[in-house]
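Listed next as structure tokens is one chain, alone, in the form predicted alone.
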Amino acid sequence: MTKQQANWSPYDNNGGSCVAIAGADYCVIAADTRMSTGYNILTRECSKITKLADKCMMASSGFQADVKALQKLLAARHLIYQHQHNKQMSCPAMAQLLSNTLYYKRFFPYYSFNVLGGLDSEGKGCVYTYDAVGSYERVGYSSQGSGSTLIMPFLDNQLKSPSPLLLPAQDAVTPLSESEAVDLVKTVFASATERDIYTGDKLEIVVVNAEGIRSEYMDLRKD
């Protein structure tokens, strides 16, 4: 008789879609609500989205453990920031942080996959997708999650970014107005619903421009 032993990990994959694309002069950041695990809907109201500073959000998917753990401890470093520089933190400066925090982590990483999203000193939009372990680039759009392979495709089609090899250096905006682009990530959102079974219920999009905050929603399927 073979040897049976109990196999535990300290992790899960609670599925869910994440998408950031940068605008002119605005962000959009979206990402559904569902939370799964193995074929158990846990939840099919729990938001990916969280805010760090006024003109930065952040949307993570993978373990939501760790998710919450990291969206606590950037919180706390935030205030300390807060704290000894009378201001808050520029979009860029909580890319580095998030990089460093994750890095931080790598031999036991948060198992969180997120994108960055928000405005930078200039008031254009800025996007940063990361790996577990904290490399990051800023990039036009991104997807993480496990949607993401079906949503990158339809997002390389329709905003064909310049590649970061050209010289000069080209803008990593996308050329779309705000509207087209809440469009388009719903666009994606319905088709990836079609077939990941991870991804579902609502649809959370927050957009991010020099008035501020401003956030909608939209059903998806709930099979």
Second form
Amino acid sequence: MTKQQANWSPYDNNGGSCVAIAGADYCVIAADTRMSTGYNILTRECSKITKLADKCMMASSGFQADVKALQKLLAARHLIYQHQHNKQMSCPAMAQLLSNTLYYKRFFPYYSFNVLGGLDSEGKGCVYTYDAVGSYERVGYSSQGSGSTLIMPFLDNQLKSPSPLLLPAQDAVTPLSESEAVDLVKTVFASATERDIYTGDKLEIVVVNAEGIRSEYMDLRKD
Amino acid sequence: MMKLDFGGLESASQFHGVDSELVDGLSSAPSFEIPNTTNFDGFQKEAIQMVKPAKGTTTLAFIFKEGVMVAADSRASMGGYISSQSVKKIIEINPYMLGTMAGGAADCQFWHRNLGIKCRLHELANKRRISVTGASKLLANILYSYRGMGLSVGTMIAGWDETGPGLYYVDSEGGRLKGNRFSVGSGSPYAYGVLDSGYRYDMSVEEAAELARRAIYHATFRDGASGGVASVYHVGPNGWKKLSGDDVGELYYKYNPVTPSTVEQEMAEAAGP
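Hand over the structure of the form predicted in complex with its partner chain; the form predicted alone is what we had up.
Below: every chain and molecule of the assembly, starting with the one above.
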């Protein structure tokens, strides 16, 4: 008798795309709100963006159950941090925490592709991009999820700035204003929706700046 | 049951005595969860294929008269997709020791950071800096205890300690080699070609840097999984210093300058004074 294999997988892919763009004094985080499984749509109104700290938002695509578990864990750790240190976690600190949290499940990974966005300790926009097991990097912009291969080349074309590894160092701030960045995000999702079946329904945009956090919604194609 | 080295994850002993139910998942450093499956290897193979962690690289390091030269590219690929062109593959463990990253990006980032922590604890406990030999042994022992579990780490530890310049190669199979010249990663065959033919022990810092830079450049030219920015670091008696970071696309035109063809030259002359 041949060895029996498990006939179910602990993972599923609920699709969707996320984008984050960092500016001089703001950060835009956006994600669509469609949640699917296979060829079915489970809901048109599932938010992929969560607030981790005062100036720190996370958008995650992939397997939403793992995303939810990850969000809860990070929220709990942030609460403990607040109790112990009497202040909010900064975005770079949260970025390191997320990396370690993902790596602790190195042998049973969270199927979650994350983008962290917010303001760093100096008030400048920052975006951190992750792979599923925790490798991370601070960048000026990033996209993750099913539409990322469609979105990323377009963002590279519009926003690509000199690499931070170059020596002598070259300035790498996105020259866009906050409203231009929001328009860019809307354009990008409209295009991704055309060609990616898992992206669509509604776009949720969150903008973090010195004044605080504001949300915006835009309809996308529902087909 | 396999005994794993959780030295990197020692949870705070302040939680001793507290009900482990409360602490599980919330203690500052929980131990690694293992999936509850009969076929661990098969599960790991599938999980890694699905998750496609970022990897692909060229890194190199060599010892010469003036110390250690370390260089790397900056591309990370996930399957066939380039996930980043600006990955820091030369990790600054402390001001006089560098580590290079090849293989799984998350594995290298996590364990190098862990090594940095252990090196600092050694300094505090022993009131002196850790040697390159010691640091590489710490890392090699950790990786050996996870042997067979699917970690992918091919790293070089380069530094300057009391015995002079030191260079070790450490990998996730548990190997640890002392040497003068190493290149690691998918682009390493190409880098070795340039490095081995141009290497001399008594080079100046500039000559050695140029050799390292060209070796990385040639590897990025031929290996699809390598590219981005070629970074070159030098480790001397006073610690490491970053010497250069050049976009390899631009290095191409530096090494292969475009001479205007005769037709263009005539047009330029005609349009002149």
